[in-house]
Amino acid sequence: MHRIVVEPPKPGVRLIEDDEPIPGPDELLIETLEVGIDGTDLEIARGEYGAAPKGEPFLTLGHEALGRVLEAPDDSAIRRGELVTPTVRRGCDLCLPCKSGQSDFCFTGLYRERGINGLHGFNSERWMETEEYLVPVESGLREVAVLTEPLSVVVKALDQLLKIQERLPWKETGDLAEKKSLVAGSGSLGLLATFLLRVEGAEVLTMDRQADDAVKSQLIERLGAHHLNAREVDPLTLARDFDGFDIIVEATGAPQIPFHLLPGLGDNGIMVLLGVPGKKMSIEVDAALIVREMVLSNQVVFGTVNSNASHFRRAHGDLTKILARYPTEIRQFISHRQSWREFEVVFGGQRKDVIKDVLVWAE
């Protein structure tokens, strides 16, 4: 059996042959169909972080996966032949969130993550998992189900945002319709946030550093959102035209961006931080101005990471809505599907016009 692996903290990705997995009595054997590649995978491949399972020399990459069940225990509700998407994080089994199935809110930091930290990922021909970490996929989502994991992170973020806005009891806050929204960044999370906000009826301005004729820029415009090239236009000028944004989704990972955008947040507005800056990045900010505006305008800034099985299930529902509204665009989001044997191309560096890379392991 083949795996795509790294040896943290050394940079570099390679293909190895390994023994076939032998499932335990409560485990399902899964055949890998597709694995999405994102910035986290590329950073691990560059040796920036990542950890192999304890006592093992390598880590199998990949945390955005779609698989097909080859074998299942007799008492499993998931049967042979079903499509599944696996969740990523495995809880510490010590804190209340992890014991409650919400390891995305782990208190101890002792969790592990498939393909990232302490557990093998899904870039192998076959892998094993217990039923609690698998979410069945309807066959109609086969083409786009590999996007479940990144979309689930956005689903969680917007769910938390709406819960926070329940603090405003005098206005309808239970949906995103007509909310003035700014999305910073057009990576996977930024673009999926644009998709989901548009499906829910929000006004969306998506900002990146792409030219207006770039592939991502054109995709954003086809969603009915507005594209902004931050190299050419001051986003705060547009914020004034919007009379302040109700929502800002920061998905660049550049530490200066949230602070530059905060003046564009409207009264009672919320900024969601999805990007993760590198550990060695530092900036200078006018803290007094930031705190003053947040206090006087009742603003909220919060960060969110990962997701749990409930968000995966809701992501499947949202993918169904996105497919119905933007069938061509969501298929174009997966811009490159390539055989797993061509993994070196995917991890080889910047390539033009790539929106989302997916490695295909089986049909």
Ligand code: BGC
Contents of the next structure:
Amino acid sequence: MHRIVVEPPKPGVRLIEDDEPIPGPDELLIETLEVGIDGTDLEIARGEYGAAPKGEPFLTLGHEALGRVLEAPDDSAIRRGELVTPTVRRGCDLCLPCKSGQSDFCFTGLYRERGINGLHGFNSERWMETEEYLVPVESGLREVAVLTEPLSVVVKALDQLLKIQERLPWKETGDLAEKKSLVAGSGSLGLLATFLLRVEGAEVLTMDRQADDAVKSQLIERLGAHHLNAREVDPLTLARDFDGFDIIVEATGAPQIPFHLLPGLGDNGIMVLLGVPGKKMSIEVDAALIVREMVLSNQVVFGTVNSNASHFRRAHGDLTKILARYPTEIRQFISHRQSWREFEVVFGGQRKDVIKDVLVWAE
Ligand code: BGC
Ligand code: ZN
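Hand over the structure of the form predicted in complex with the ligand; the form predicted on its own is what we had up.
Okay, now the whole complex, with that chain kicking things off.
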């Protein structure tokens, strides 16, 4: 059986062939249909992140997957032939969140993540998983279901954000409708946040460093959001026009950006950090200004990572809404679909106009 592997912390990605997996008594055998590639995969491929399973040299890459059940135990609620989307994190089994299906809030840090940290991912022809980590998806979502995992991360972020904002008398508009939102970054998470905020009726500005005629910029405009080229427009001037943003979603992973954007946050505003910075970086900030504004304006900044099965189920619901409202755009979001045999193209470095790469393992 083929699988795409890395050998952390060495850079480089390659294909290996090894034995067929043999499912344990409570495991389902899954045939891989599609695997999405994101910034985390590229980081692991560069040797900057990730860890192989204990005692093994290789890590199978891939954590955004859509599969089809080939074999299931007799007592499994998920049956042969069903489509499934696997969650990423496997809990520590020690802390309360992990014991209650919320390993995305693990306290001990002893969790593992498939395709990222200590467990093989999904870029192989087949893999195994127990039922609790598989979220079935209806066949109507077949074309876009590979987006479940990255969307679930955004679903969790916005869910947390709304929970925190329950502190406000937002009741008459107790949701995202008409909220003035700034999304920084047009990677998978930034764009999916743009889709979701637009579906929920928010006013959205999505900022990146792309020209206005770039593929991503045009996609953003077609969602009824506004594209902003950070090389040309000062977001703070815009924030002033907006009278301060209600919501800022940071999805660039560049650690200075949240500090630059904070003055754009409005009264009672909230900023959610999704991007994970890599390299060390120091900047000079006006700490007094930041702290004063945060206190005097009741502002919140919070980080969020990963997602659990409940977010996957909601992501399926949101994918249905997105498909209904933006059928062309969500399909265009998956800009490149290619056979797993072409994996070197995907990991080979910068290419123009890639929005989302998906490796196809089976039809
Ligand atoms: C994945 C998350 C994971 C995070 C940190 C992201 O790319 O989508 O599920 O928790 O990386 O490893
Ligand atoms: Zn835990």
